Structure formats: structure tokens, C-alpha cells
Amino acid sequence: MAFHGKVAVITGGGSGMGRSAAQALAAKGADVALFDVNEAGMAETAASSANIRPYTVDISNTEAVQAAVAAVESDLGPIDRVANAAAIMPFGKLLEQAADVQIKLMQINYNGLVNVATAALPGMVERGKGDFISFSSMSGVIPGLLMGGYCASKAAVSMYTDILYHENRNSGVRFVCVCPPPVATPLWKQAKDTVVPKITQVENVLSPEEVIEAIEASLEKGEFLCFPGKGTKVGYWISRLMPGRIWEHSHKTEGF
């Protein structure tokens, strides 16, 4: 594992990627602070290790995040890693999906990242070390029909983290923006309970452990963008170089 510190903060630690990341770090001896509103889920995660401590935090609330970061540093010590795994993932056609749902996507997926970054990262930069991991998505680099709100929120995550990295690239902090395809987590089930775009119906959904392994490999290699899974990096470059092909494929697949 690429983590060399002692204290980690993981958002969305009550389930899915956040839970898997927390358990992996705790198994290596790290003290892990979970940020989530899912108290029951965090209790389940924390039950797996004495090194995991839950903090009930709404990451879309700026003051609450600042207070939680201060509490972690008081309870556990300076933060050495932040993993921003908290997200929601309802899909839907933009003019059919409720406005408040689309706004909530931005509040949690993007605003939550901003709140955590501005609260935790300055101390890491000042100390000249640490890891900052943002969970974007292939949907954050490749647009798709029927998932516009989610795509927009994850595109914001990608852009924000890219600029954050470049503004602090000589700070000693390592940055990774991970862009996974569908992963077998409750988040993916949340998407499937709304609308399932045909383009997302893949046979081999990744496991959280595969994503974590890819993140650690990217940290070791000094790679900012992390593309877990077969073909994801190729898809990224096609979207950059031939965006028309992406849209053509999307319209053909969805049938409109």
C-alpha cells in the first residue's frame, strides 16, 4: 500500500468504496475517521476495526466539515490522507429529473469535495506531505445520455481536483483523481433503482478492492489520473480526441 501516514479521513465511510477504503487502511494500522450521515452504516464499518472512528457529518455543510476536521486532528492527530468517496448517483433525463435532485447531486458530489478540501488540505500542504484522493467517475470525463446531473457533478469533481493539483503540485502532497467505471457498491444500486442507461450495462462490474488497488498504484507511480478497469483509459482518450464518436455511440446505444 502506498500510504505512509497514520491518520486518514474518508468521506462516505458508511458503505461502498468508503467502507472498503477505510477497512483497507485500518488493516494496515492507520487511524481512520469516517465522515457520513449514515450512522448505522458507519457503525458497521467501525465494527471491523478498533482503528476506525465514525463522525456524523453532512459534507455539504461547510461549518460542519470544518468542525469535524478540527475534531479529527484533536482526537487523532494531523491528517495524512483524505479520500473523498461520498456521493449520490440518481440517473434520469435532465428534463424529467427533478431540479432539487440535480441540485443535491452538486451539493454532495461537488460541494462536499470543496468543503473537505478547504478544511483539510491546507494543513497537509503546510506540513508538506499527505495524499488527497478525489473520486470522480468515467461519467465525469465521458458525457452520457440519461445521467446528465451525475455527469455534471463528477465533471466538476474532475476539473476542481485537476486545478487543485496544479496549484499545489510542488507542495509534497500527492493527488489522485480516480475515474472508475461501474463498481459493485450500494451507489451503483442507487443508480439502477432510477434509470439504467444501456451504455452502462456492462458484464464485468469492478469490485471496490480493484479500485483501491488502482489508486495505490497511481500514488506510487505519481499518476494524477487513475483509470481502473480494462479499456477505461482508452475511453478517456477517445472522448478527448473524438467527442463526436462518443455521442454517436451514445445515441445509437440508447436509441434516441
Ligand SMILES: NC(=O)c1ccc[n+]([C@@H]2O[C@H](COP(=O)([O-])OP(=O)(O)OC[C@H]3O[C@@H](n4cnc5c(N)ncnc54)[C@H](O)[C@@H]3O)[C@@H](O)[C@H]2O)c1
Contents of the next structure:
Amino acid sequence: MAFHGKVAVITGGGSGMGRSAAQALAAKGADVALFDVNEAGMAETAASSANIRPYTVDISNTEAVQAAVAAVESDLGPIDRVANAAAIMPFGKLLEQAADVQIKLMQINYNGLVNVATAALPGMVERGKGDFISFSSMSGVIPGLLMGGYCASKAAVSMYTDILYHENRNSGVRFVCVCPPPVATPLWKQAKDTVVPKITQVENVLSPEEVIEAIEASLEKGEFLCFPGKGTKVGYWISRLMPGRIWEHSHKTEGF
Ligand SMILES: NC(=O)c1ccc[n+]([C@@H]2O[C@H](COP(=O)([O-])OP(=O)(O)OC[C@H]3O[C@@H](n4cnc5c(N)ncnc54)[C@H](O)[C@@H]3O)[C@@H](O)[C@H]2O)c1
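Cool, the form predicted on its own is there; where's the form predicted together with this ligand?
And the full complex, kicking off with our chain again.
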């Protein structure tokens, strides 16, 4: 897809993969709007290009997202691409993680996606073009001990995006649901501040750029599910065909 003059909204654009996605699109000539609560992070992202504009928005707030989408369309024009990267990732055993933390995980990771989709996607469907990208996770397709709240929120992201895609599959809008394994971003600080499941401590951590490239490749191939990195697609299929094997491995790795 040629990006020159196109308009993109990237949630979570103040850090990690949202930042990489924003900078890659801006470098190709797109006008990029960042939706984030991290103002310092957005300023850093925007410092790399005059094409990047920050909008301070809490994506879990429905009215704020609707107002921000309207502001982008008035400032920059109709939206051609949405990438939903904003999320939080506190970990912990479900009965040891406070209810309000588990609820906040859903409010940001899942409700945030719903808010952005319902505000931005109808216009894209009406225009019959555009790209809609959801960041799920391997944790959204494979359950893991000590990450229940996060896994549940990402499973909701995967299911919602799958149905969104099928309900609009003849609309002209391209959909990708990306399920990365661990990626080197600041998101891991939140896990380190809580609990780090042993299963997530892998040697080959991907870079944000590798994930962004994998998403572009999936968009070009018309592939809805995107599994960046070696072995992630195989892991997904093992979990679908032999879920017991995944649990055996998870219990053995965590030691309980
Ligand atoms: N890093 C990984 O290992 C990994 C692996 C799989 C999937 N993912 C997913 O990829 C996406 C990007 O993750 P990342 O690693 O780049 O994270 P990150 O922590 O680097 O960036 C996330 C951004 O989301 C923003 N954000 C948080 N709450 C918000 C809210 N209420 N409103 C608006 N913005 C908010 C944060 O301020 C931050 O700038 C996330 O959806 C994450 O769940 C990450």
C-alpha cells in the first residue's frame, strides 16, 4: 500500500510497537495520529517526524475516543489505517491479583479496542478501504499460568477482531490480528514490577520492527492472523490441536 498522504491512527503510539508503527508509516509519507496517555512518550515519537501528531486520549473512555477520532478526521482527513497497540500487562496469579487490576486490564486492552473500532471503523467500511490492525498476543491464543488477566483480555481482543473481520470481510477494509511472542519493549517493566512467568523468559525476543514488518507482510498476503517470529504459528496449532500438551508444559515450567 502506498502511504503518501494517508491518515493513520496508532493507539499506544507513545512507546514500543506503537511507536515503531507510527515512525515507519510517517517515514513513508503518512500523516499519523497517536492516541496515548503517555504524553512524554508521544512527544518522543513525534520528534522523529513532522507527520506525527499526538492526541492525549485514554482509550478506555468511549466519549474521549469518539472526540479524538472526530478531531483526527477534521485535522488530517478520513482515516485509512488504525493500529490498536495500546495495552497494559500486569501479571499475577488470578487469586492474588486484585479485582480492580484484572478489570482495568479488560477496560484498556479490550474496551479500548471496542471504543476505537466503533468510532473509527464505520467510516472506513463506508469508504470501502483501509487497514484495521489489532494487537493481540500469543497470550491471547495460548493460556498461561500467572498471566490470566492479561490472557483473558487478549483472548477477548482476538475473538472480537475475528468476528469484526468476518462481519466486514467484503467491505474492502483489510484486517490483521497480530499475535506476537515476547518483544523487547517497555511493556515488560509492568510484568517485572509484578510477576514474571518463567515461560515468558525466552532467549529470542523479537524487536518491535520485526513485528511491524510481519504485520505489513500479512496485510499484503491477505492473511488475517499474523504470527511474527520463528515457531509461533506452530505453537498456536499445538495449542489448538493438543491443548493438554500446552498445560503440561506450562505446569512443568512454572513448577506448580
Ligand atoms: N511487548 C511484548 O512482548 C508483547 C507481546 C505480545 C503482544 N504485545 C501487545 O502489543 C501491543 C504493544 O505493546 P508494547 O510492548 O509496544 O507496549 P508498550 O508498553 O511499549 O506501549 C503501550 C502503550 O500503550 C499506552 N497505553 C496504556 N494504557 C493506555 C490507555 N488507557 N489509553 C491510551 N494509551 C494507553 C501506554 O502509555 C504505552 O505508551 C500491546 O497491545 C501488547 O499487549 C506485546
